[in-house]
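Next up is one chain by itself, shown in structure tokens, the form predicted alone.
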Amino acid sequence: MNTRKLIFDTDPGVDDAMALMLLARSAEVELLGVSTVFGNGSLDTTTRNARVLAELLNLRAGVHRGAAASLDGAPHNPPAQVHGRDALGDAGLADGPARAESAQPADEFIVETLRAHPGEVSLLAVGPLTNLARALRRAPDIAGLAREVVIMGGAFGFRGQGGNVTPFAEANIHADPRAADEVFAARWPVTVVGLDVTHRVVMDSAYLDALARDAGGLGRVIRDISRLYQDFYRGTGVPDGFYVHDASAVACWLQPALFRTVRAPLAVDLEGEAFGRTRLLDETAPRPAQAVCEAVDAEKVLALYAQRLRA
């Protein structure tokens, strides 16, 4: 099988957890490096997770220390509510083995990955996007050179669909817009996977239930991790299960043809009441046509996910 190199930019949070067991489960994945954010934790706790992770799923990839805040450095309060004090559900998995941690920060290692594979390495990013932008601004060539690049983040509307921390903001978007404005108006191809179909994905407790019972310790891990974060989302509405938001982001990488996407240049709103809402420009700005994911055939990325897991 053809390999296709990755680095998987997170902020390990329980959805974080289960996207990178899927990349971990998929054989035409050579992942490079994990690089950590701030988002779902403070990053001493997200790059804690990813070391622990690392050691669990027994990755190659090393883990790279990447942004502590927001390009803006504003204040930023980790939704302990969601993913719980540790960022992993409280079920104390954050409490196991972790691997050594890089020496290399994150920004200086998706230059240098870039450079050294041009045209063959894809960017993954599912928090906030600090990173990239970081990497851009210390090597703007990097545009060029990344295969694509496909984020988790961002609502447009489609069907309705609002942001989760304020009526128009994701909350991926809302920890750095300025970061994610800059990613959109990179000459880079981007793929956005936001909540206008990650919403349409659902694991409720029967499918969490079979992961347990025919995925082995992961599956196990996965059902353990996620039940404050099923608790949180009965609590917004969602009668069982949560919504699926960096594992769809995956499997949109591994099957694009999973998904429906629209093109058009994209910007961020930096100031104001809707700050750090995501919008679709006229075909005329300035700025490169991206894709941006508005449906998804969620059936079949369930089927992916428990798939890739079982094997």
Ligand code: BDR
Contents of the next structure:
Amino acid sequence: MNTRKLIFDTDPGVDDAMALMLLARSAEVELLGVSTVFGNGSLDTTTRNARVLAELLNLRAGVHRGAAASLDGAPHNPPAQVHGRDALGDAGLADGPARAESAQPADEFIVETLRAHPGEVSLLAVGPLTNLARALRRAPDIAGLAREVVIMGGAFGFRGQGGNVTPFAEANIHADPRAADEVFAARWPVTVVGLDVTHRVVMDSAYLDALARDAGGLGRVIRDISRLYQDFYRGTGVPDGFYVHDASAVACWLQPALFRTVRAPLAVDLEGEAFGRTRLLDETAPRPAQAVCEAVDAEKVLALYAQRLRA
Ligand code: BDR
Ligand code: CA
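Following the display of the form predicted alone, present the structure of the form predicted together with this ligand.
Now the full complex is given, and it begins with the chain already shown.
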């Protein structure tokens, strides 16, 4: 089988953990490394969680510690009400055995890996984009070396979709808008999987119970770590289940035909009321056009996830 090289940049996080499980269960993925960033927890928490997941999933990839704060050093309050105090749903998993972390920091790892395999490595980023922006600042040549960049983040107003931390901004972009703006402006091919599509993909109780029944130990882990996450979403008006953010970005990288995209130069609002909002720019803007997801075949994304986890 032809494999596809990947670096997974993440802030685990309940849905990040579920996304990494999908990658680990997909035979076509050659996971070269997991890089961590602050976000759903402090950097210590998300890195610890990545190490626990690497052990649980028996990953060969190393865990590389990344940014503890945004490019601008803005204070960040981890959303314990969404992902739990331990950022893995306060279900005990985070206290489990953990791999040692790599001595190589995330931005250096990203630069060296892209240079070692020009044109071959994809970046899949499902947290604040600080590590990618730091790698770009350190080595602007990497924009010409990445095969593609797929990110989970943003909300572009398709069918009226707004943000989830403010009426305008989605959490990953809001945590470091400047980093996202620099990633969008770089001359590498970016695909953005935002709330416009992730809010269409819902795992409900019946789906999660079936995973717990049919997907072995991992299915049961997902059921356990996602209970608090599901409670949070119930409070936001999702009657049964939760939105599938980060695993939808994995699905988009694995099977782009499940998503419909539009192309436009992109920018992020860096100040004012709309701080952290992602926007499509006019085609004359002096930035490369990037791809933004506007629609998704949600049933097929859910089927892909269940099929890979059951295998
Ligand atoms: C994004 O924010 C985080 O809470 C999730 O892990 C996901 O990456 C959704 O807005
Ligand atoms: Ca995430």
